[in-house]
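Single chain ahead, by itself, as structure tokens, in the form predicted on its own.
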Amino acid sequence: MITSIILINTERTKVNTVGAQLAAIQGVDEVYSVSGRYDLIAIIRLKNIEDLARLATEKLSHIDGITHTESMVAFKKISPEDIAGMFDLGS
């Protein structure tokens, strides 16, 4: 399973429209409108890298109103259990 985080800038008046279109795409698990440098963050989960490439080139590129994206692929999910284990001294 591939997880990708895509940071998205949109035209000022199209944040909600772009967000709704993103949320409707298979493989897009979550879409957040956010404050700061970006307008939206999309969390993508797909079976393989080819599916991610297809989503980025065939789906995202056709959504009207997206002005810029920055994509990241996650290497590892760090859960609360992982963090607790870092401090376990074997007691």
Given for the second form:
Protein chains: 10
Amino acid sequence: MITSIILINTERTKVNTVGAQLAAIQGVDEVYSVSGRYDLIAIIRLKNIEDLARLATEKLSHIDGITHTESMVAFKKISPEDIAGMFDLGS
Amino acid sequence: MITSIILINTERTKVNTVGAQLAAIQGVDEVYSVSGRYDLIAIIRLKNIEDLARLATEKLSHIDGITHTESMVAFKKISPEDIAGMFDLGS
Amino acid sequence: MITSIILINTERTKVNTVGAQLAAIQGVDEVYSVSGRYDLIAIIRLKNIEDLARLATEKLSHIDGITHTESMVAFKKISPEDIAGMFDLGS
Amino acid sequence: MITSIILINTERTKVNTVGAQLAAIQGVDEVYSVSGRYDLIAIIRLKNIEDLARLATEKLSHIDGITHTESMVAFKKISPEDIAGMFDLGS
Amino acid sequence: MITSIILINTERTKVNTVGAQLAAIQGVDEVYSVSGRYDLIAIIRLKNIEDLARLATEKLSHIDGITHTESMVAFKKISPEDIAGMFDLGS
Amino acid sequence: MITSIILINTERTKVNTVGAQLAAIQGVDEVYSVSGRYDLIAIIRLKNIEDLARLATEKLSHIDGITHTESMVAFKKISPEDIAGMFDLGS
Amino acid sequence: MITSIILINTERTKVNTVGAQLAAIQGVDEVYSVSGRYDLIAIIRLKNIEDLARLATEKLSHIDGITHTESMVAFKKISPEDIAGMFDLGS
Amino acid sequence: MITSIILINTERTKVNTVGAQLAAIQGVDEVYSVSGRYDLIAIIRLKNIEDLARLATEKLSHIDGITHTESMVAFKKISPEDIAGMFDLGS
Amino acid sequence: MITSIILINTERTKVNTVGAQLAAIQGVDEVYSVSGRYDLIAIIRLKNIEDLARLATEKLSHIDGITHTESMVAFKKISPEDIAGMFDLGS
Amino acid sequence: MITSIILINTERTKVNTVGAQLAAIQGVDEVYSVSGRYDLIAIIRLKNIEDLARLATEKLSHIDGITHTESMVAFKKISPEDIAGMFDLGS
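I've shown you the form predicted on its own. Could you give me the structure of the form predicted together with a further copy of the same chain?
After this comes the whole thing, all chains and molecules, with the earlier chain placed first.
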């Protein structure tokens, strides 16, 4: 399982249509229109990096109105219990 | 219910400890260490903007090792069905 | 009640027309043409985040001549009395 | 009467104390903690540019914990009626 | 009396024509073509902020070939004698 | 005669003292504290580029509290009459 | 198998020592000192994203002298034959 | 032998076709589509700087759909044994 | 004698033609295509600032395919013997 | 023979000393203090890329007071005659 977060800018009149098309793609779990420098944030969950490659370089490119994307691949989901392990780091 | 996404940079040796402390805060749903320009992404879900204010300007500031944050407030969660409504926009 | 401040750039000949159209939108309290890197600043006051979503992703997109926006959601209005409460923070 | 908007960044633990000290300065009408790239936005209303000079280069500098400011001077408050006058511009 | 400095970029073939048109506007005291990241710098001196508003958002927008402007409003002209007064600041 | 414009940032508490020290340097014609991303703008007029070199790399470096400078050398002062000559350019 | 490229900046005197320490980490295939805005580029090849997480957020943080990193995860290695498949995309 | 790494952005629909055309050029060893701010990374290995000049300013310019490139020339491939030599540096 | 260095970006297919046209201009001593964020660097040597003004704002603007320039004026050529003089600076 | 141009920023009081130390390094042909965003520009000419590696990652790091460098490697010196060859490019 691989998680990716994508920060997206769109043409001004297409925030909601781009968002809805994104949300319809398999593997796109959540899409939010957001305040700030970006227009949309998409949270992606897919089986492996090959599926993510297909989504990022092929499926997204079919959506009209996207002007900029910056994708981040999650290395790891961090939980509160990870603090314990942390103390080993400096030793 | 209000959703917020926070892009976070930390001191180099504290990615995981900052992440674990974040994950322990009430309202912080998910924390990921990520590739790219940021170190961590936190997804926050809280009842209202007052709770978000408290988290963003007070609780986060107690975590040692955060060097930069950029928060985004979700305007709306977009679903595939939102496409239909879109066509009304231009009319 | 939710407050939002939007930093806006427009096409060079449309600062005033964009400003006037913004000022006519319900919930847009104040619009200023300003010195510096931005052309206009709008101060928005609306009942809730759903209204703000509608304004930011739909109503603004109907105004011709906007080239860039960066919105900020106010977490909290701060008053001088908040200093007292501050001293509790470190304890 | 002159209006100025100031975008402010503070040390991480001082968003609220800086905000409260700002709010206590004469001429500072509103101070908000905000989402996004800045920590605080202050809206200033003063009689003239000399008062603004004093606030921007002297009074602000006495507040401990401000790391960055970017001030904008309002040229003009724009109202919906300004649209009419706009049509003259191109003629 | 209000002083403003404007940093200007123009289309590559129009540095001198934009500069000459700027120099012909009432209140524009000096215009220089310059080395570095900007093409022109204009120094403006006008009676009040209303005149500056008119120049910045209306008159400049009639000049063809300007691609970017960043205006700064002078708070105060500083003279060597201001050093004396400075020592009072910390007291 | 050579003209140079310098955009200056200072430590927060030293805008006015740096400005006053700058204004006392021979060849520094005008110093303004300004709104926006910079703290001070200095307008320099000197006999030749050697004098400017001395001012920029030696005299300025003796002033405590400057954190950043960006200097621009004026190529030419542009006057309204330069429009006429412009029409020759394309021929 | 997952490939990652990391752009690295180091303290000025530590380009080579940081590079050598990086090169000694298991999974770090190639390290180059480079011209331009970055000091080092590391090419990483590891079995899975968990190993990459460990390298990026733990092992790198033990190397003294790194001031900035920006990691990219390879979606896919592209070969010349991929052109054929491309023509299907628009259909 | 000279090694160069090129960070590439492409038009949104052309990541894979640009990548495949790049991969077909002699001297282009590896091409990856990547997460983050860039679309593609190419690793080039050529006999000398003249060949690299030809690739960078001529061959790349024949590929349609590239919007931005930033090339880095490898000074040196660093190996773990370089640590020893490092200790001489300070002496 | 005045020396200027210009950092230049060109349309992707025109690096060499722009470079050759630049190299043919009187006063342009050296032109290099370069790695990194810029496409070309030109080193200019002219008798005085008026000649440089003409080159920067007129002659360069006749060359088709330049998209961006940033010029720097050399204050002074520094030689190893300048170290001696340096020790006087602090006195 | 390899040519490299390095854009350099220094601590404010060290522009001239850093410049003189640079100028004393073998292979450093010219050093200029310059207007604009950078403090110094160095033009390097060395026999091969190994010598350049040594200069960039070892010799420069011994000079105290450098805060930032960005090096560019010259692909090719362009001469006016290169225009002829250009016309072949499109054929």
